[in-house]
Every structure is written in C-alpha cells, then in structure tokens.
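First, one chain by itself: the form predicted alone, in structure tokens.
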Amino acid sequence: MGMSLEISSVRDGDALSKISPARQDEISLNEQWARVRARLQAEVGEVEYRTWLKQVALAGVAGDEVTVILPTRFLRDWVNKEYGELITAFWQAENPAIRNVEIRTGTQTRGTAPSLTEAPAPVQTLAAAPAAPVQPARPESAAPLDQRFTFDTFVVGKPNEFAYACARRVAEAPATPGFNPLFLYGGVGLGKTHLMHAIAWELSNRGNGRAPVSVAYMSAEKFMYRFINALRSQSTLEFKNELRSVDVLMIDDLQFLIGKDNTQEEFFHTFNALVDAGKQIVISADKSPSDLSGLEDRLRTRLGCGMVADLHATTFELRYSILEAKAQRAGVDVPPRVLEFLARKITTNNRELEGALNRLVAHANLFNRPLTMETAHEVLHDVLKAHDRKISIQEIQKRVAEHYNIRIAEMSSARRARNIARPRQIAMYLAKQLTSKSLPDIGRHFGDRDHTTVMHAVNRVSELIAQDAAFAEDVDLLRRTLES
C-alpha cells in the first residue's frame, strides 16, 4: 500500500484515538522510517548519506516486506549493493516483523502513492549477474548464495589456480577420495568465499542428467548460533539430523570456532558422520589446518586429511586481470592506464580493489565525467592515501638480506662475492623502483657507493629480469612482499 513520507506530529492520545487504525499504522511506519533514516545518516556520515541515501523514499509495506524506491536504476543498483543489508538491519531493529526490504526504482510526489517503474534488480554494480540458477536444496540454516560468485566470474592466476582446480574437481565429483574434505585457506578478499559459492551453484545446477545435490552453506558463526539455539530449545536432535542429511556441507571462516569448545565438539561429530556416509565437506579459513592454533588436535588432524589448497596474495597481473574482467562484464570502458594504476596501488585484497573500481565508475556515471587518472586521484584520494605506505631503503635491505640469507651489514660492505653482490644489486634496484630517493641518496645507504654503481646495479638487474624468468619471479616476489 502506498503512503506519504510526511511524518505526523500527532502525539496526544485522545487525538490519536480518533484516527483510523489504517492511518495509525501509516503514522507508526513513517515514524519507524524516520528513525531508520536517522540511523543511516549517523552510520555512514553526512556526505555519503547525502550522495547516495537521501533520495531513498518509503513506498509501502506488504506483510513482512517493506519497499523503498529510488529515482534511477543506477542509484537503485548501487544502494542495493552497498547499503541493502544495512537498511534491512535497521528496519528489523525498528520493527522485528519486517523480514525483507525490497529496493526498486520509482517516483513519489508528496501526498500521492508512489509509482514503481521497474522490478527490483539483482544486487550488483559492475559484475553483471548471470541468469539466476535454481536454488540448491539446502536446510533453512544455510546462507543465501551470491549469484555473482560462479566459476565463470572467477579470475584465475598463479596465486589461486590450484585452489580453483580443486574447487572445480569437487564441484564435478563430490566426495572424491583425496578431495574430502576440501580445505581452502588464504587472507581476506582473495576468493575463498567466491569459490565456495561457485561450488554450491555448480552442484545445484548439474547437467547431463545428473540430479542436483543438497548443499548446506553457512559461516562458522552461523553454525555456532544454530547449535546454541538448538541447545536452548532442546532441539539438538533436529539440528543434527538437519545437517547430517545433506550431500555437501560448506562452512566458511572456520577460524571463528577457535575457543568455542562445545561447538567444536559438535562440528567434529557432524564432520565424522558426513564423511563416514560418503558426503562432501568444504571448509574455508584464514590459515591452514596446522596453523589454526586453538582448534582441538583431533579436529585439526581430520581437516588436514583431505585436500588443502591455499590462495596466495595476488600479483599485479592477477589484480589487473580482475579489474579488466569486471569492467568488461559491466560494459564499461576503463583506460588501461587507470586499471594499471589501481592494480599497482591497491594490493591488500580483491574486495577493496573491486570496491575502488565500483566507486570510480559510479562517480563517472553520476557526474558524466571521463575515467581518467586525474579522476582516479580525486575520487579515490582517501583509499590511495591509506595504501601509500612509505617503503624505506632500510626495510628493503632487511627483506632482501633475509630472503638471500645474508647479513644486513653485507649491504654496505666492500665484499664482491657473487652471493653478496647480487642481493646488494637487487636491493639497489628495488630502492630505485619503490622509493623516491635519488641515485646518490641510494648509494649512500649502501656504503657510500657512487651513483654510477647504483645505476649499473639497476641496469644489470633489469637485464637479468628480461633474460631469466626464475630470477624475475624472485624479484617480483620481493617487490610484492614489500608492497603488501
């Protein structure tokens, strides 16, 4: 039902009693929406609120679903992607009866019902979502899958190709000996969750006459809360049966169970029951099983008995490929210089990298500005500042010395033995590449060497990089380590 966004000032109990129940409900809902907007403004800040959320209007409520509208499809998609969960959470805090908030495009004039112009779009910004697959059969405790996270949208490179291959194998043939459990680990934003969702989508849409399998995907935190609720409601048997009846159990961020002894115990028994029944287990965490201190030894041992695959920190090439793929799928023409700039500057994780590209494209679309280096510097100044870590020559010397197992004092010594001279040349090369120091300044940090010596070292290392792939990879590894 449509309703005005104007909030009534009626507060007197007698006056309120004269208003129809329908009108009272409308006033109550509008007051809730006002509080939701106030919380949004406090949460994201004045500038961000004015840019993205000020135009969000309340359209109506039907049952347990609230509909809000925005005037353009672009704004609808952006708010859906960046703020949809936050809006829903604030609505549910105001009114527990609300279970879903739908964001659509439409217009509303004061005193009139809203006009909805389009159906809601899938949550997305740059990556165009594939046609929505049939949801896999999974217990109510499972978390929803992101339609963007499929194998087709996963960009493969050296740092993640092994994990990708293992995930593909499990999706094609679950419970294959040697691949059960599949344990994926790596830092934040490197693609663990993407691969887990891709496995679930693949298993739920199996072709060639193969029946879909039942998949339960949830975070370790969700597993714990479900277990605690089962204990409180004395329904642990139903909880056990629910999870042990699936074909594939997927648990994300297992490190959350560290220190939760009772939950670990329940997970251990669930794990054993499923594996013994020939069912597939897929786990992700931020560290390998052997490094997850705080887990019970028997659980850590079981986790490492299948296939363990790590996702390494991304290389420049992989980051560039990810940005290029995102831009292509969105049909956005981003100059190579801008893609290269972002790939070199934002090295922490893929989420932040994609977020920067989303933000840059959104700004260009909203203000009809070209995607240039100047625009990138202006729009992403805060992000770039956070990543503009100053690398010192002393830090370069220390890392190179550790890598080649020599003493840091050798960087300034007169020794010319090959095992000393080559690391010293590499350190000079990296100092030239990663700092703003002049050649004479660099030479002074290496035993007061002349600037021509530094120039010779830089040229020699550049030649070896072009001639020797293994040497080039070694130097690139040092560069990535210093930039991370």
Contents of the next structure:
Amino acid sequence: MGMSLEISSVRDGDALSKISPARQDEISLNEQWARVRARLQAEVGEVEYRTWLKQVALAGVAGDEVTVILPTRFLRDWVNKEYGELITAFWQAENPAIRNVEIRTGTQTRGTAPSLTEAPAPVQTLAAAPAAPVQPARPESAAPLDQRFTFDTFVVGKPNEFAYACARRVAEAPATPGFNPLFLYGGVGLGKTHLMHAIAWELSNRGNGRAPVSVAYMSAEKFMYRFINALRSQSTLEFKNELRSVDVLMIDDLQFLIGKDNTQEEFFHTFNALVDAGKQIVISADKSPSDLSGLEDRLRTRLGCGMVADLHATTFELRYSILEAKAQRAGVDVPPRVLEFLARKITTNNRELEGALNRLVAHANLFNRPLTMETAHEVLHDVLKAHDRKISIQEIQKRVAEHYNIRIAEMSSARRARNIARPRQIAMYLAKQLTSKSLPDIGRHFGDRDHTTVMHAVNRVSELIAQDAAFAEDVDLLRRTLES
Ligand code: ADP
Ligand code: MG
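The form predicted in complex with ligand ADP, contrasted with the form predicted alone above:
In what comes next, the whole complex appears, and the chain from above leads the way.
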C-alpha cells in the first residue's frame, strides 16, 4: 500500500515540495501508526486499550522492522505477550513491507526523537484469546454487550444511586409511564454504558416464564452509520422496520448526533414511533437534555419528558468500593492501603481507576507476588504522574476560608481571634502537607509571616488532630476535597 507515494500527490504541491523525502516517509509512517492504533482500539475495546496500549509509542522503522516503545519493562512484557501478534498483524496489513515489530522499553519526549533505553527483548508467543461471551438474541443492527457490565458488578454509592434505581426499575418493568424515556447523563467513565448494558442483560435473561424482551443497544455513532448505509443501499425501510420492531431501544452517547441533522431527524421519528407503540427508550448523553444545545428543540423536549437521572462525579468512598469489588472479583489480594492510595489519586473517572487496578492485578498474577505500595508506584508510575495535580496555596486558602465561613483576606490579616487564627493555621498545615513549598514560602503567602509561625501552626494542628476526632475529621474532609 505505498503510503509514502500517496502523500506526495496531495494537492498542496508547494507546501509539500519543501518537505524532504525522509520527512514524507515519517509522515506516512505516523499515519500508518495512527491507523494501526485505531484498529487496535476497535479490536480490544476502550478499557483494555487505555489500560495497555495507549502508552505504546512509535520509535521508528529500520529495514523491515518497526520498533515501538513502552515506558516500563512490565508494560513492555505484558504488551508483548498479550498484543504482540495483533500489533504485528495490523502493521503488516498497513504496510506489507513490515516483517517484524519490536517492542522495547523507552521514553518519548515530545517533539524529539524517542530514545531506546534497552536492548530488544525476545518476542514471546501469544496466549490464546479468551472465548467470546454468549450474546442474547438481538436485532442485527445492535452492538454486542459487554458481559462484565451487569447490575451485579455495578457498585452503588451516593453519586449513582438514583441512576441505578431508575435503571433497575426499567429493567424490571420496561415502558412504565414516568420512566420512558429513561435519560441517563454524566461525564466520561461514570457508568452510563455499564448501566445500559446491565438493563439489556437483565431484559434478555428474564426468568419466571416472562416473555423475552427484544433489546437493541447501539451507540449514536453506530446508529448514524447504520442509517447512512441504509440510505446508500436504499434499504432505509428495512432499517426503520428493524428498529421499530424492538421492545427496547437504547442509544448510547446521544451527544454524537449534535450537528448531524438528517440522522437526528430519523432518530426523532424512530423515537416517536416506538414511544407511541408503548416501547421503552433508554438514552445516555454527556449532558442533560436541556444542556444539549445543538439538538433540535422538539427532540430535546421529548427526551426530557420521561425520567432524567444523572451520574455525579465519583467520591472517594465510591472509588474505594469499586476498587475493592473489582479486586475481589479478580481474586487478587490488594492491601487496603493500596486501594486507598489509588482511590485518592485517580479521581477523574471509573474507567481510569479500573485500568489502574487491571494493571496491578495483571502484575500480581504475572509475578505471583503480593502487591505492595512499592509495586503500585512502580507499575503505575505513568498513570500517577498524569494525576499528580498541583494544589496551590491560594486554592487551599480559598477552600479553608469557605469552609469556616471567613473572608479569604483573613488568611493574610494580622487578626488573632480564635475563629480566624485557627482556620489560618489549618490552611498553613494543609499547605505544608499538600504542596512542596518551604516553610518561609508558605509564610509569605500568609501575610508575610515568619517560618517559625508556620511551623508552630503545623505542630499545633497536628496536636489537635491527635487529640480531637471531630477536628481530625474536619481537616481530613478539607484535604480530600482539595485532592479530588
Ligand atoms: P460511561 O459510559 O459513563 O463513559 P462506562 O459505563 O463505560 O462509563 O464505565 C467506565 C468503566 O468504569 C467501566 O469499565 C465500568 O464497568 C466501570 N464503572 C463505572 N461505574 C461503575 C460502578 N458504579 N461500579 C462498577 N464499575 C463501574
Ligand atoms: Mg459510555
């Protein structure tokens, strides 16, 4: 597939003529690599991709060999063992001249050539691929369900209990008035897809002699592609009939339809036809119906007229419970200290949390050694680095002032009344704990106080934490909100 030749025939001849042949090869190589990555992602699914493959970087090509690099030995070995063959196959499909893919450790600094830190490791053989899960009967256009996404494996906590209850309800009794459509929304990785699959599994495995329910689950993106294909092959009628024959239609990530007017129109009609026929619709999106600007008003109105449930950002408690449940399910003994550490550090979403745990579990299984904080640090150093959010002293002062209901200016004022001096001391203590600033530096941020004053504050707060449980809890709460 002579990719480098294609590049030179791009219209903008002037710009291209300045690019050297070597540079063109590099561009085409990067494009090939982008396609290999996209295929890997489609093949293994998003969670697995993010856990293992996102880190793989292209180092270069020499002769018929491509070299890709990973930041740690552990990742290198794992990717080699689990994905080596797949990566090679996709590369060969992109570029038949490639005979071999080397997977090494190394780091890539942005904008500069990657450096290899080690001699190549021998390529290991691949383990057999796991058997595909048994899928329920479903219309042809639906997407397969993830067998791990069931109600059993969904951990319920404050941020998601309402959405969970609604999903349960729909799975029990689809098309109950007031719950149709069910509209689930929330940020990335908070469990929308998980809940939708759980509903679908439940409905397609109904016991007690209840009639099976036909469910079609698909992403809005897939809906669009199916629709466009139907238009192309002049089979829109079949597409419509097929969708309208299901009992439950689920469309995931509806925000994708913003700006896709024809598809939106088609979806609107399908939606109406199904609701009018007493069928259940379940939708997910990243925002509430009213915040999904760019959707047609009449569609937005209809989306919001059933049950709207949001998945809130996770809390430390929920993250901890999810990790605990997943570790248990994987049969790996992860010390509470490690679970707590991860739950504090990885606060963005459950997908990343799960990815981090998967790595630890794989590590434990591979080396058959108990997990420790040291292994967690080592195995996850790249993930943790990305999450090392820098907390500023200003942020601490603001939060603490809000918490104790004092003006932020009091953090730097000379007033010594207890109700002001104590919060100020707490802020100094937190600044010492959560930032890498020195005592004199911290003092400067608090109205140019001396470093001995800061030291006194740190000691005093430490004493109070040891003596007074309620006080300790208060400070801990502040620390956690600052860290999340
Ligand atoms: P979304 O669709 O909202 O982006 P997903 O449903 O794909 O998020 O969830 C991301 C990952 O986190 C999945 O692997 C899912 O199983 C897991 N996850 C999310 N919420 C929970 C939860 N409450 N309990 C257990 N796993 C969860
Ligand atoms: Mg999703």
